[in-house]
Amino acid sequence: MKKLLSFVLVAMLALGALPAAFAVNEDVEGELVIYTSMYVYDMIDEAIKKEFPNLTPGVSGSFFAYGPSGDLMLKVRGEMAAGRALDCDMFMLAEPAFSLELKEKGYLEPFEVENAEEILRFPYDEDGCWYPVRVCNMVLAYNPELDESWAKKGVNIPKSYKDFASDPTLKGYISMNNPKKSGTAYAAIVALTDKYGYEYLDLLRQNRVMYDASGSAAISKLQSGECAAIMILEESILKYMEDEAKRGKEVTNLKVIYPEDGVILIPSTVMVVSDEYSKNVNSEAAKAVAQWLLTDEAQQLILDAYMHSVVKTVSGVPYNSVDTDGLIENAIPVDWERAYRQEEEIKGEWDKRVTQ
C-alpha cells in the first residue's frame, strides 16, 4: 500500500497536480505568537507561512509581536508575577540571559533539535530548553566622508571599544543604545565590564556618551557630524547600506568598525512556552517552527535579516558583513550567567555611573 501511494505521489508531482501546500508542515495547526525583538522578520514570517500553511498568525496576520528586548521582557515578567499565562507562545528575544530566567522559573518547554551539538556554533541548552538561532553583533561605526574635518578638531575615530570609551578626543561626540532598554546593549555593557570593570562605565560618562538614539538616529547623527563614532548592531548599518544600494545610492558616510579588542556576538535563543503558561496552548506547533528555524532554509533568512547564522553549514554572510567564524574567533566573551544573576546589580552600576 505505501509503495503504491508512493507511486501516485510521484505521478501526481510529475503532474503538477498536487496543491502547493502538500509535503510541508500541513499537519502543524492552532494559532501562533511569537515574541521577538528581531525588527527585520516579515520575510521570515511570510516563510512560516508557506511552511506551515494551517498554521495560524495570531497577531493581526503576523506571527510576530516586535517590541525592544527590555519592553518585552518587563511585560512577560509583569504577566509572572500576576500569575497568569503569557501572551505568546514562543520567544525570539535578542538577550540570552532571560532564556536562563525563563527556564528557572520552569515556563519553557524542552525540545530536540536533531545532532545540534555538530550543527551549531554556539552552546544550546543541555535540556533543550533553549537553542541560539540568530547572532546580532555589536560594532562601532563611523563617517569616512568626514575623517578629514574630524581630524582638523584633534578627534580621533576609535579603532577599539577600549578607545571608544577613554579616549578624551571623543568626549560628547559617541552614543549607543540604553542597555536598559536594549537587550544587545546589555549583552554589551556586560562583556565591556567583565574585560574592563565596572571603570568602563565611569569613562563613557566623563566621554559623556549619548544613550537614548534608536540605530536610525545614530545613524544620522554620524552622517550629520553630531557624532565621530556609534555603538551599534551590525545589522543596523547593513541593512541601512543595502536599502540604499536599492535604491541605486552608494553609502560612503557609513562604515562599521570591528573592534580590535573584539566585537561582542549575541547568539540569540529561540524557545518555547509551555502548554501551562503559553497565549495558545500550542507547544507541539511552536516546537515545529522553532526546529524549522534552525534548518539551512530559515537560516539563509537570518542571513537576508543582516543577521549571523549559528548554523555552520550556512557558509555566507549577511550582507557586506566579514566571516562568521573569524568574529567568533576575536570576539569579547559575554557571561550570560553574569547577565541573569547579576542584572539588577549591572543596571544599576550603569544608573550610578553614567545616567546620574
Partner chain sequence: MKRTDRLPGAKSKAPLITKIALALLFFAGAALLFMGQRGREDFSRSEYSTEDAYRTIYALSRHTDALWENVFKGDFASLGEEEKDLRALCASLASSLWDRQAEGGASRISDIFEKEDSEDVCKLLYPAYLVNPPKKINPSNRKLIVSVPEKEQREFRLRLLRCALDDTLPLPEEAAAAVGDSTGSDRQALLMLSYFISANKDAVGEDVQAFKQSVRAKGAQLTAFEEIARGKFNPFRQFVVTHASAVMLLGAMTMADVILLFAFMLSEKLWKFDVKWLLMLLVVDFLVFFQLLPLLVMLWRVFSVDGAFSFDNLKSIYTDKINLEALKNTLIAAFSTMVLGTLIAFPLAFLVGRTNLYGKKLFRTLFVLTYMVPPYVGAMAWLRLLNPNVGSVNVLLRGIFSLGDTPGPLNVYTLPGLVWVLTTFYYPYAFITISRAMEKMDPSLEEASRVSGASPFMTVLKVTLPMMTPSLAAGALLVFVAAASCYGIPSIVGIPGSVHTVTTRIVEYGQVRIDDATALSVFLLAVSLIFLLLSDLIPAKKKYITVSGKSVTPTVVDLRAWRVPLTAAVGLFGVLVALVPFATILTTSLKTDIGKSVFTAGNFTFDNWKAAFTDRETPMCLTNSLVYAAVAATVGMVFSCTMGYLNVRTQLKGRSIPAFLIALGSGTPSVVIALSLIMTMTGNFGVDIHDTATILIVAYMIKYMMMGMRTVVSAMSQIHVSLEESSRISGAGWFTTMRRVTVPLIFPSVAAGWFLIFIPSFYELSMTTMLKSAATKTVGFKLYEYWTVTSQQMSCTLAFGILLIVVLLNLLLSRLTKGRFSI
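Counterpart to the form predicted alone, namely the form predicted together with the partner chain:
A single chain, with no partners or molecules, comes next.
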C-alpha cells in the first residue's frame, strides 16, 4: 500500500512538474552545437531533444560534436587563431584549465545556476563562466585474471599512485595516457606533481612508464598482459565491466584500484560561448541547456554514462562504483590555476623528465 501511495505521489508530482518544465524549455529555440570530449553522449543528446523540442541540433542531427579532448583543443585553437567565431555554442570539455583560458580570452558568456553553492559538489567559476557538470575519476586498474602470472614474475600490483611509479617490480609494466594529448591525464600529472613534486615524473621514467594515446589502447595492454597496471579513467573500466556483465560474464577480468593515496577527481566543465564568438549566436539556448544539465534528471544520465554526478542531491553512483562523497574526501586536490598558468612548465618538466 505504501509503495502504491508513494508511486501515486511521485506520479502526481511528475505530472505537475512536467507542463511547467515543458513550457519553459519550449521557448528555447534555434540551432545549437556542443563540443564535447565525453564519448558516451547519445543518451544526453536524446534527452536534450525531448527536453527542448524547438531547439535544432547541428546538421548531423546531434547536438554534440565529439572529439578526444586533445584533438578538440587543437581544433578550437585553430579556430581561435583564425580570429573568427568558433564552430560551437557550448563546451563540455575534460578539465577546468582550458575553461580558465577560454574565460580569460573572453570567449565565454557568464550564466547563473540557481543555488549553485548549495547544490554543487565542486567549485565553479565565481563569475559564472563555467560550472562542473560531470566528474571524471582517474584511478588505477589491473587484470585479476593474471594475478598469478604477475606474482610468478615477482610483480606487485600497486595499491597507490606512489607504488605505481616507485615499485621497481612494476618496471616496464605500467602505462598511462599521454598528458600532452589527454586533458585528464594532464590533470592527473598536475595533481601528482603537486603532491609528490616533479620527482614523481622521475619515478615514472625510472619505472619505464608507457604513455598511450588512448584509454582503449591501455586497456588492451592490461588484457593482454603487456602491462600489470595502468592509470586510466574509472569510466573506461566501468563501461567495460558493464559490457562484460551484459554479455553474461560474471567475473570481469579488469578491476579498478582506488589508490590509497587518493583518486584524482576531474570536474569536467560546461561553458556557454559568448554571442560574439559562438556559431549560432544562441547563448540563451546554450544557457538553458547548461542549466538543465545540472538538474537531477540530467545528472542521472551522467551516472548512466559511467561518470560521477556533481550535484549533491544525486546520491547514486555509476555502475559498480563507490560513493562519490567518499571519493571526494580522499581525493588528491588539483590546483586548476596552476594547471592553466603553469601548463608550459609542467609539460616541459614532463618532456625533460619522462620523454627525453
